[in-house]
Amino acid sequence: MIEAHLEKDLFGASGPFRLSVNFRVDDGQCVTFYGPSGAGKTTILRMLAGLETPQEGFISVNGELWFDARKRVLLPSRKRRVGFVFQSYALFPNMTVGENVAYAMQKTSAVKLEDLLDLAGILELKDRYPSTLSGGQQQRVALIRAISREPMILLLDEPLSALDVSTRLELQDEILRIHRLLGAATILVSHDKQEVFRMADMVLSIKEGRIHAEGSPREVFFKRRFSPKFAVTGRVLAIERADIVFRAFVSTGTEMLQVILGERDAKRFKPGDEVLVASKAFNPMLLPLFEPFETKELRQVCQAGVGYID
């Protein structure tokens, strides 16, 4: 179990601010720090790992003090049983896959090394160098290297942000599988709501160094002022006039939507704004994306008032 109170002065895009957070993570729990860039999420991970020092507070792991400002306790990072997966992978380019993992192991064993590589499905890459691997393969190596230390805490700093959608989904499953095998506390930093919803037991939403919301993904992401029949978050790409109305082009990650706006609403938004596209006026339908519609199905869809794009 992790219990922490962390305080540190930081400087963000809008100027200086004070990081001040209190949280607890139980063994076997996957917790996500969610929020905009520059909110202090990565700094929290680095303080847990001993790579940065808080100005005030404490870190207690299973009853052992790793840091306490008042008691002047500071456990060196090398003595903390932490596995850290960085966004940039941070693999040694002059070492093979096997050497990268073996370097992190407390006791190197050829049998254990091969078992770890096989666990992530990368045993056949053992003698290759990082520069010859795809992004997904490099991230698998980074993940296995992190757990080779048999950590009490697994820290993941936006580990999948540079990967394509299909690889991200595959590695999300891989991380969850390894998390369950380890049984250790896992802390993930992410700004991807779909990823957080899929992976986290608990979400801590952080803005400017403070926890603004805490709970399950459903509690944090679906606590709204109204209850829409259909809702999806996105970001405004552009707004343009179309006759007497305006059209807003909204990206929802892998898809783009067009939303009709009146003049007043068009003035409320600008490109770059994060928005919620919602409706209470219809019941959304799920239809096959690639399979062709039968004529009867298409007629039913049109009669239901649902747009169809070929």
Given for the second form:
Amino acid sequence: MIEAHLEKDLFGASGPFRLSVNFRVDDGQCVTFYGPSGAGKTTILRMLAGLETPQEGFISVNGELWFDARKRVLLPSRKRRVGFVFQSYALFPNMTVGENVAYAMQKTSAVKLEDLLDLAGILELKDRYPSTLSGGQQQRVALIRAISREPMILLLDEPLSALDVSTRLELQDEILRIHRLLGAATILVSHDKQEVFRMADMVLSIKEGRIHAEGSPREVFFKRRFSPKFAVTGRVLAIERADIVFRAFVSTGTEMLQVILGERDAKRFKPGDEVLVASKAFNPMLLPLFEPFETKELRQVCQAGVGYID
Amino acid sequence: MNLTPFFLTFKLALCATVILTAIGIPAALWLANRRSLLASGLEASVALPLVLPPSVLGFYLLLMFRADGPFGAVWERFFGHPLVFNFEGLVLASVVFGLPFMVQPLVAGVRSIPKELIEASTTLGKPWWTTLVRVVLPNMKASILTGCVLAFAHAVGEFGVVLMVGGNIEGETRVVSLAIYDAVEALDYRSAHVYASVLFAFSFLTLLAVYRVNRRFFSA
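Please supply the corresponding structure for the form predicted in complex with the partner chain (the preceding block corresponds to the form predicted on its own).
Now the complete complex, all chains and molecules, led by this one.
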């Protein structure tokens, strides 16, 4: 269990602000720090790992005091049993995959090393150097390296943000599996809502150094005035006039949507705004994305559409 | 044909390189990530031999190393012989003169190591010396090699400082570069040719080796 109260003056893109957070993460819980870049998420993680020192507050992990500003306690980074996974993987380029993982182990044991590599399905990469691996493979190695020193807490700093979507999904499962196996408190920093939704038991939404919302992903992301039947989040790319109405182009991850707006709504939004595209009036249809349409199916869909218009 | 200058030169360059490596690595580690005025000042002092004429540096070293100079007096009390016109003095002068050739590649090497690698090693529970020996130094091998080769080659080729501090004494401080000068003055062009061509070939080959090695490291 992690209990922490952290304060530090930081310098963000829009000037100085004070990071001031209070949180608790139970064993077996996966908590996500969610928020825009520069909000202080990574700094919190680095403070927990001992890579940065808070000005005020305390950090207590499983009853051990790692930091306390008033009692002048500061456990050095190397004595904190954390598994830290970096966005840039941070594998040692001079060591093979096996050596990277063995480096982190307290007692070197060839059997345990192979077990660990096997756990992540990277046993066949044992003698390869990091520079010959794909991003996803590198992050698997980094993950196994992080847990091989048997950490009390697992800290993941945007571990998947440099990976493509399919690799990201695979590794999300991998991280969850390892998290459950370890049974420790896991903290994940992310600015990807889908990722947060899939992985987190609890979200702490952080803005300008403060926690401004916390709860389950559903509570935090869907705390809205109405409950939509269909909703995706996205970002407004452009708004243009089309005769008497306005047309907004919204990007939602990999897809683009067009939404028709009235003049009043068109004035409320500007390009760059984060928005929820929602609908209550009809049931959106789900069609298989990758399987090719059967002609028959397609015809049925068309007929249904025509029928509807009739 | 007197081969002693070759042996002397080789011995001098080897001693200077070994000492420079021992000084250079801690110096580079200290200098690489500091922003203080002191660090900038030190970095500038280290680089001075690149811009000063060797005679200027040689002159000041001569004043320091003299029996009544600040450094020479201490040396003489401890070792019983003067530092100037002596092989040890030549080594020290070569170390001072070779500093930028060793320290600058090393500083660049330390700076090229991503901060996360060091942080990763720390969060994996390793003390700083383990991080240094297993992560930092192995990942700057190319820089260390470059520094050693350049320092060695430069010590081989030094003329001005060696002449001022060493005094061109046969068997003690007459290195190849001085022997060439002597041979030319004595109109012994044959010896001068031998000394000069060996030095020429040696310098070219070391530089070739440095560039080859760096190309291999960076393409890998």
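Positions refer to the first chain, counted from 1. If you superpose the two forms and keep the largest set of C-alpha atoms that fall within 1.5 Å, you have the rigid core. Please read these numbers as outputs of a predicted model, since none were measured by experiment.
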Please state whether R264 has a C-alpha shift of 2 Å or more between these two forms, with the rigid core used for the fit. yes
